[in-house]
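To begin, one chain is listed below as structure tokens, in the form predicted alone.
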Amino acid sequence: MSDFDYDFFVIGCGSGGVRAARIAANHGARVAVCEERYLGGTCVNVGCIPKKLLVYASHFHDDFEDASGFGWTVGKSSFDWSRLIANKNQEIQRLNGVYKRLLDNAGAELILGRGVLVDDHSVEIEGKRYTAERILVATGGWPSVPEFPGCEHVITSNEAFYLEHTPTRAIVVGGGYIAVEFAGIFHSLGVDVIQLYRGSLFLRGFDDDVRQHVADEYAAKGIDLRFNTEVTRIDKDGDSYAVTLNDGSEVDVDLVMYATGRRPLTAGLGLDKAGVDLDDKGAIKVDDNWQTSVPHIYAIGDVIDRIQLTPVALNEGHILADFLFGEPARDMSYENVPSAVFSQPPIGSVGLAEGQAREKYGDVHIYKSSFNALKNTLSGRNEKTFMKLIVDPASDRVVGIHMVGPEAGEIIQGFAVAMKAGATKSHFDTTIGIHPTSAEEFVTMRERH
């Protein structure tokens, strides 16, 4: 029997703490897990499920006034924030619960508190101390916001998923992907937006056409955008906010978000005194084994500030569990992640941007298709469908997928597995599309660009 209480100590319960926690109890070991907010994380309660849920609401404006050009006579129509925000709010309690569950099922323990190092196989929750073989931090990022006059005015998009009511005119600060979403989202919601960002055109690290094309597509639906603009400060005038900006204008609204970057969740651990390094980012060094600088002591996540997504922290923390505890079955890959963003119209991307493409394969092939989607040769609306394959010539293997359009993150999802599966451009152009959809696009797309 060990010296120590636990075999396993998890701090933090979002989705790659708990996978971590649940896998090396079915292994065996004794495990526990400290949470000092909320069951699920920041996904869970404040990211990828309330914010797409917000996404769905949000497309009923559109899928009101498509109606009548299929022969549908829709009433007069009327938005409930209140009502969205509790039904919301139960789903999420509903998924708290199901973390709970999860847990519990497994064997692990759950304490409630936050848990704090005090050396390199202790930890501290409410004055109580539990020591550890091995532990896991999953603390995941918390939403930055930078330091000026009035700052202390605005909110994150950890406010937004509970504010009282929708504003009337909004300003979202940020060029990433929740700034976009959020734009989205208030924007078909009724509200003004103007969303700033420092740089020439949002979305960095995504391909530019995407980019272009969704920059394109907001425009086109009344969101104000304006690049190469920051604020430089905001004053409370009553119920609203005069906002200044870098070219000396001012702008009065109700609500500014800031969604300028999210930081890794480690100060106030005690990973000094437990002798774990970070990185200038603040984020935990780690090997490719997620052990970082105290070899009994790892990270995934968020707080690694590797891949901020979801899914690669319930791999890193399934894979780990599996590699101290069980049988490792398999290895972590950073190549060829899917991803989405759910913007109007949403992004689908897995692979390479061609700027990254010929940086790493010198000349590439280019594909790129642009068309009005079926449901809107009806319904009248002008949006725009953006498909991309990138190939390298060499080998004829496709390298990037990029789409702009409905549907998108469901539609890359299986092109991924094409991917990870290294198929060609061969391979797309002698698979029979499914007609009629966007998807097929992919698959006759003959012209290079």
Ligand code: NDP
Contents of the next structure:
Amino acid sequence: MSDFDYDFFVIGCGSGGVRAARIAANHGARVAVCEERYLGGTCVNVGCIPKKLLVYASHFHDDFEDASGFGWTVGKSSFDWSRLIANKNQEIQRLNGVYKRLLDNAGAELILGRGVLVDDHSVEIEGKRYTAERILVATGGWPSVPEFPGCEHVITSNEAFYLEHTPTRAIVVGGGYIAVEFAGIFHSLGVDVIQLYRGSLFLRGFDDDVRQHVADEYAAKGIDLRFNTEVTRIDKDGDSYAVTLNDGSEVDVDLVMYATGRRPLTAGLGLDKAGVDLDDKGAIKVDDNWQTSVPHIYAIGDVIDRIQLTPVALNEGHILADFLFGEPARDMSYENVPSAVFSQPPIGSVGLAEGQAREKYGDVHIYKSSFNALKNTLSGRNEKTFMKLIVDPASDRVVGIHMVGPEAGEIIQGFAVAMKAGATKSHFDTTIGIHPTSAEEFVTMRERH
Ligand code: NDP
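Would you generate the structure of this protein in the form predicted in complex with the ligand, following the form predicted alone above?
Every chain and every other molecule in the complex is listed next, the one we just looked at coming first.
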């Protein structure tokens, strides 16, 4: 046994940190994990989980409308934001407890408080020093808001989850996952939403057809999309805000939410004292084994500059702990990571966008379909489902699968396995569909575009 207090000290109790601590402890390592804020990190407290609960809540608006075509008369409905938030908070508290039990059951010691590196083997928490043979930094990220006159008036997703009431009129700034998801949530809960994006079409990085489809659906729903638009200043005006835009116009709203990316949480962690190098974006630099510039200090999750997704952090933590304390079981692959944007309708996507595929393979075959889902026939909802397959003709491999429509995340998860297994277009063509579903369209698309 080493002279250190622990074999493995994890800073940060989010998805990645908890997974690494738990697996390391299961392998018999003496593990401590510290947390200054909340157990479960961003995903559980101010990210994926509460976001999806709000998406469910906001969907009832459409569901009540759709019910009528199926013969239902729904009584007068009303919505109570504070009840939703109280119930959501209760569920998060339960999950905080689950995370604590996971660590306890694995035998990892949880130390509450802010952990700061004082040298490359020591972490100090509230005046007490702990030594460890290996240290893992898994401190995650934090919303980042640009500096401009009046920026102190804006909220981020962190605060959006704890608003006392919904605004009447809101501006959501940004064109990534969070902005698109919150614009959809607020709109469906009855807020007048203006979504501003600095570029010509939001959701940069996604397939262009997907981006356009979501933009068309959002505009059709009544979300006021303003592209090539930026905020230049915000002035408080009583209970509302006067927001000046780059075209000189002014809009009055009662909430401005910024979702303009997240930065790695590294400030004040003592990384410089330990000799850990950062890149020019402030993320911790790591190699293929998540080793930092100090070989026995590791970093995973949103604090490194890879993919900011919970399942990615979970895999990184698991594989690292196996690698350090158990049997190295599998490699981490950052290729073909599926993801969903819980917009309304949602996006599910895996593999390359058409532009990326053309860059990589030159000529590619495109199959796409836009159709009215069966449910919309009786509900009368005017919302199209969009699907797209991108195929490398040389190998017949499907290299991109994209969908916008109900349950896109659920559907794409399964297709992601097929893609990982190297599925070809002829595998898709020889797979029998499940009828009547939307997903069957992926195995019946025959006409090239
Ligand atoms: P993203 O990086 O996805 O998007 C940031 C958006 O803000 C982009 O549209 C970007 O524009 C814009 N932006 C950046 N800086 C500025 C600026 N100074 N002024 C105006 N606009 C700006 O970040 P998010 O905050 O939406 O989410 C962070 C990450 O969290 C995501 O990348 C994702 O990995 C993860 N996440 C995943 C979810 C999921 O899986 N469903 C849900 C929520 C978050 P441009 O495109 O021009 O750079």
